[in-house]
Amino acid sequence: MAEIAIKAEAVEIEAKVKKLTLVWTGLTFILFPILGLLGFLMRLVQGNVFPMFPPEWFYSILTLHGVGMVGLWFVEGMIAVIYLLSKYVKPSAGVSWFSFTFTLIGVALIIISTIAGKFGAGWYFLYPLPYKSAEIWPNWATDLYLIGLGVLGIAWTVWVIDVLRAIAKKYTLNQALAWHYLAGKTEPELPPIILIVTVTCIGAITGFLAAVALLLLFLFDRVSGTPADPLLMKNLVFYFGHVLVNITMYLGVAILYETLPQYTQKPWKTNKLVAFAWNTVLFLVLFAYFHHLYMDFVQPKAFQIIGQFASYFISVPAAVVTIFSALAMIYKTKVNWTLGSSLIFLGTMGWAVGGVAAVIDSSIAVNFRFHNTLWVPAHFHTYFLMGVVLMILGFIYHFSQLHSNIPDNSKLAKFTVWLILIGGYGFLSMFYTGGALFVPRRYALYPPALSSGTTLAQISIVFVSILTIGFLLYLIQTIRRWARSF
């Protein structure tokens, strides 16, 4: 009866998870496209397709594009994993239903703020930016956009504390972090999965608390009058951004060792190597971030040396031990190539070019001439676009089609997964030939003295018109998946 019972449990536990992210997803497939096309509109805007279009509009639409995204694909990163997860141990539903009603306020006051109130200091709302654009933007949209990360921040917070607690019942810290590994032991086993979702959490919360001091300094600025020092705030800024943009690709990796396994036949597993890589990036993560601030010359000297060396540091462990372990996996291997296993190993390239570039730019010579050029879009949009969305993706059409039983058209799906990348890295190649040209970024509209800007977003249209093309096709095969799951 006891065995009976559990199994019981097991099922009404994976229809729950299911059911969440079926919604999840379906909420996914509104805001992406929302969001790209917002990006689209952006290179016409400055391929002066739209000469007279409103710098200020611009800059709006730019703020919810790079917030929007980051934010969708941190929460369908995490929704992924719960139900990769919930094989081993088992996260709450509840806690999910909450932080998903609490992520659609949030969203809404952040659209509110910057469509409504054009809000557009950047997802990076430099301070005091934010509150010194009253001829721009009202006081009450910076309010509103701040409340609204306060609101996401709440409920993702709760999000990552659940998760751990989750993990924390059937594994001790040591063991979820796999430090017995390192101790040569193998006992108990442990699946990548939990040692990646923990260090992710862990560092989720620190850079969610960075968030929170941010937040508390604007409110006693706003409230009293009493300035808050600005290099302060840039550090908290760009702590929060640089970790929330991190533990998103980590989340990637994530559904990576996870289900590429279930296309090869070969078992993934945590070992000496693998434990070492992750827990030298939870240390390392706290770090890189350093590498933005490297042109405010206050900022001490060691710092920006230790920003350095960790940005170079963090890319050996988590993304060459990955990427060896990837290919190893499907060397030799009959690989069941489907459309979400094709996208969710290519996002594994993605991670590691926009790495390399990353790094470069990373390094205080270079970065003091690409710093605020393309370059840096370019390496972002790289490891972000091509690299986690794309595994993202993969996971939302494996899933979908795990349930709906809908064969895979290995056709289209070659057709789908060609125009991604042709559409894709021709549009980033536009960025990084900009960068080179030392094209400045966040321009609405170029100067004629940088017409080589407008040119570069004018051939990116073509592109980004290819890789649109893609995931159209690539969301009318995997909706179809999608609706017929429930």
Given for the second form:
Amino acid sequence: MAEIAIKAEAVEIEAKVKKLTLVWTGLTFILFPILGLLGFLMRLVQGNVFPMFPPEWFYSILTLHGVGMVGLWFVEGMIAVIYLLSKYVKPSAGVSWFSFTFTLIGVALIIISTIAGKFGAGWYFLYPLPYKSAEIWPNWATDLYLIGLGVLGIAWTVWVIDVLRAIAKKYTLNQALAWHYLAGKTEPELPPIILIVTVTCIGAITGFLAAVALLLLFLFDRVSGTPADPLLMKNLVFYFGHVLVNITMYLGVAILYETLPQYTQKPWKTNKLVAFAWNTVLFLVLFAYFHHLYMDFVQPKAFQIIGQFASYFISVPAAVVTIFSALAMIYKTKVNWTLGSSLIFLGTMGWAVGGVAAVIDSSIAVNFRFHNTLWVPAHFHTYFLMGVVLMILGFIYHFSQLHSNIPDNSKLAKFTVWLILIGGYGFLSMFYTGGALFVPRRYALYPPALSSGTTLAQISIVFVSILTIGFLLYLIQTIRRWARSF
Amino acid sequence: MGKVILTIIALGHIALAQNFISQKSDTLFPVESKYIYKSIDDVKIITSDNNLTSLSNLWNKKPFLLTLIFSRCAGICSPLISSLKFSIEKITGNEREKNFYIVVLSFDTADTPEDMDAFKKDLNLSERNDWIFGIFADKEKIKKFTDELGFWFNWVDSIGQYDHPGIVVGIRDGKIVRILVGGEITVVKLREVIDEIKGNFVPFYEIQKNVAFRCLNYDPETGKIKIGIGTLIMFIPAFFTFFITFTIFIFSGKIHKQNQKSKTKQVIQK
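Right, the form predicted on its own is done; let's see the coordinates for the form predicted together with the partner chain.
And the full complex, kicking off with our chain again.
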């Protein structure tokens, strides 16, 4: 009797989580093409295809594209992980719906701020620029943008706290962080996803609290008229921003740990090395962001040195352990390569490539040359677009296929993957070349002295077109399966 | 009509007077931006202990602060050197060997090495090797050299003295890096010049005083940077996170245990 009740409860939870995942994914199907096309439009503008395009529009699009993409993949990563976690723990469906509603409100406010208000200070809204726009955008646009971020911050903080609560109901902190593995014990057995999500959620809380502090300081400035210290504001914005991007990648890695074994038929278990790697990440994720402030000469020298070493060491444990483990898992193994598993695996490799480019840029000596050049969008698009985005898209396909029971069209899947790879890496190579030629980023139109920036943008249009076709094919295949999953 | 003409003339005079004042202030003291990063002439000098050397010989060893005076000066010269000495001692403490020189040259063709030696002794600097007092070896070059620094001097018969401004020039590798003007050398300004000639980073401080939650507080008087409340704010998210995490795990764990106990009780009762 009790067993039947437990099974019924499990079925009910699975149905709830499945519905949530489907709805969130539906939102991704709407936002991803829009935000992606905005990125495409920016490359067209930089390629001088629309010479009369108003620069202020370029910067509001840049802001919306940046904040939208980071937020979108964080929420989709969260919902993917909640779906996968529900096998082990029970996050609240009510809290996820609360987050969904508030995310919609936050997104709407940000869209109004950037499109109607032309807010164009970039996703990082570096202080004091948001309220000193030279009348390009009104102050209400900044207010709306910050309120939008505040709403998202509240929703997401509650969300990650609930996930931690769900984990805490089954595991002690000691177990959830796999400290018993470090002490040489293997019982109780801990699925790697629990460890990674615990680290991710703790990291997320600290990042969101930094955002709270930042928004309060903005409010203080707005209400009292007393300016805050720009150095403090910059530290807080990158504390929050860097952590948010990092934890989104870790959500992608959690997907990898949980889904890849289903295609290789090999278990992926927590061990001492995995435990050590992710505990190191938990510590170092707080300090790596200092590499965003190398150019701020007033930042204490010790922070700069800590930033360089934290950036080096954070990539070694998590990335190297994960990437080698993933390679070991597919080595001499008959892998069921579907569109989903291929994208998840290639996303991991993209994370590796982007990670190397990021580590190069986090060296102080190199950063002096590459800072604010196209090398920066090159590396973050590598580990984001060709990294975590592919992992999450792979999960969406995996999830939709599982629930629709529509078999994989391997030829079309292969073709899609090749288009995404050629288009994606071709697009990125133009950014990298621009970085190597010291072409600055964030230029709406390149002046004649930087004509190589225009040429590279024009070449990249070809690759972005290929990438767009690849994503379009992906969407056609996935939406068909997603629609059948309801 | 007459009033209008008078007004126009008066306004014209004011405008001319203002123009004169601004011209005068430009020429009274050298404008730093006109001379900065320009090379100075590598002139030969005779030091107060009768050694012949060149300025390049000095700047190849260490950067230096250069000031121009004359030994018979009854005006700005002694106060200027005293002020310089006081400020240098404030900045460098009791270091015997500094990593820069202070070169005091006389622009007066009548001055001799002995006059400069007496001047040095009067200021209790005779034991200090880093203070180099001297005269130009080639008197013909004085005018050209001082022009390169924006320094001027005029002989005034009625008082039997030279009229000249007080300047301290920071020289590194034969180039002007800073110029301080006036008779009083403040510690704050001199510290910046010394840092610049040594090639060190010069922190600057905001004029705006009412900035909230500063990360760092720079004291230009001592040159020290103190950690401000802003730096502490940076650590607050991490502290709160630990607090929240521990609270979640402690309370959720307790509630979970209580639920399990009550479930076990229910099973036993059944």
